[in-house]
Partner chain sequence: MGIIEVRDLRYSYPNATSPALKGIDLTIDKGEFILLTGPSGCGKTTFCRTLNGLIPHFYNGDMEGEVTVTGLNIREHPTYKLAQHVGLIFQNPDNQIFALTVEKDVAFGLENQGVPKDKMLEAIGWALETAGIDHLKDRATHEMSGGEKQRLAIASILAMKPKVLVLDEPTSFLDPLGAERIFRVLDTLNKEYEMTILLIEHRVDLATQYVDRVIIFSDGRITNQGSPEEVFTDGATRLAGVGIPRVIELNDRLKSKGILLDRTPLNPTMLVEQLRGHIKRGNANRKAVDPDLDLFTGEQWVNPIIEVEGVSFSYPSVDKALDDVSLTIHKGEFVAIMGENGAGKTTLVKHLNGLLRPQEGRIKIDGADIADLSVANLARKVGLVFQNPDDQLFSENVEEEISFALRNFGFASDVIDKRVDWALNLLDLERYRKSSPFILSGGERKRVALGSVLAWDPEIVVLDEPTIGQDYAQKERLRHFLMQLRTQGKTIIIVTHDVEFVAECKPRIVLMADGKIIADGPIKKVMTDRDAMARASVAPPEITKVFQQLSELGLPDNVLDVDEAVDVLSQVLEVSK
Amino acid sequence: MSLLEGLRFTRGDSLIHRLDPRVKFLMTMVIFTSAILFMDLLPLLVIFLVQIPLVFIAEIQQEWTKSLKGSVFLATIIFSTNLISYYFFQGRSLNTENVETALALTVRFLNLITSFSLFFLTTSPDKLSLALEKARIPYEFNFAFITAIRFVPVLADEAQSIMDAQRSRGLELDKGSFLTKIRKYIPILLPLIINSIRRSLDLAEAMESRAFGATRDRTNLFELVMEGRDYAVVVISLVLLAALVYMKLYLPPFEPLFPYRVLI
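Isolated chain model, in the form predicted on its own, this chain only:
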């Protein structure tokens, strides 16, 4: 559940927190596009290292670390499945190039986790809602998206509480075969689903009592205003994106970090 910590907004007054959410979304998309552009391990490692100072500037090291710890299981699956695929689809042989490619795909996944953690950990749902309104997103879709962001961490905490309660009653989730472990999660999923349905009904009643959707002319207490630092970040992000696209299209490919060698 710690992977979902990357979706929980953390209050702060850092430079990253004060950026306009539209600018932070552009910055996230630049990092996302950069990670998708390259398949080589070296540039993906550089992209990952570039994000670490941003994490420290935003002062979200602890939450980011929790997200990375939660993604270790998925990262392991990505790495192992790629290695197994290379082994069976290349005549039951494995070389350092295959290992480097599997590592590159794993680092790409960590880049995506870090970039979206930077965005969601430093952007309040209220400001994100204002940004979506500025982008002319229909408010019904806007409300559904913001509500999902608000409730995902709540569901994660509730699932953890249910797991702790079931463990206190003698349920051993970590023992048994794979199918046995899946069956043991049924007593956790059922109360979680029931509580989610109850919460959705309460939310629907609250929306109805407040005449949700009665008028199309909405007003807001606060308005988003772009400042000088926001324009500076926009320019830097676009220049970096243009440079990365130029590198991808016109420069020779990167050399592998490990010399070619047959392992198996």
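The term rigid core refers to the most C-alpha atoms you can superpose between the two forms while keeping them within 1.5 Å. Note that this is a predicted model, so its numbers are computed, not measured. Residue numbers count along the first chain shown, from 1. What changes on going to the form predicted in complex with its partner chain:
Once both forms are fitted on their core, a CA shift of 2 Å or more is seen for F151 between these two forms.
Annotation for T180: C-alpha shift of 2 angstroms or more between these two forms, rigid core superposed. The chain behaves as two rigid parts between these two forms; the smaller one is rotated by 18° relative to the larger (C-alpha superposition).
Form predicted on its own done, so how does the form predicted in complex with its partner chain look?
FYI, this one's just the chain on its own, none of its partners or other molecules.
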């Protein structure tokens, strides 16, 4: 779960937080594509290093470290499956190049995690919804998106209360075989589902009472406005992307970092 923790929005007022979500998305996508573009360790490491100052500007180092820690398991799997498959496909031998590629793929994975963290940790769902609105996504979807996020903590509380109540009535969730364990979740799931149905009725009443759907031309309290720094980031991102694509297509491929040697 700690991997997901790294994607939960944390309040802040850094330069990155204040970027227009669309611009930030573009920036993330550029990092994302560049990470996909290359297979070599050197450029991938450079991309990783470039993101670190951004993480610090956004003041999300703590959450970012958390999500990195959470991805250690997956990263290890990526690294070792690569090595193992090289080992077997090459007739039970390994060389430095294989290690380098396996490392590169692992760093690529960490790049993806970091770029997504940068986006989601610094973009409030409210801003995200504004961006969706600008993208002409119908408001109903947008509303559903925000409502889903809004009720995550409420439902989590409720699930906790239900578990507490049932455990107080002697329900022991961790005892028994796999099948009986599943059956033991019925007393938790049923109240949760029934409460959610009740809640949805309440919500519908409250929406009606707030004139939901009164006009097609909804207004919005906050509007997204592109500022100077947003345009600057757009330009930098696009130039960077162009340079990287050029590098990939027209420049000779990168030399390996370590000299070739057979390891096993």
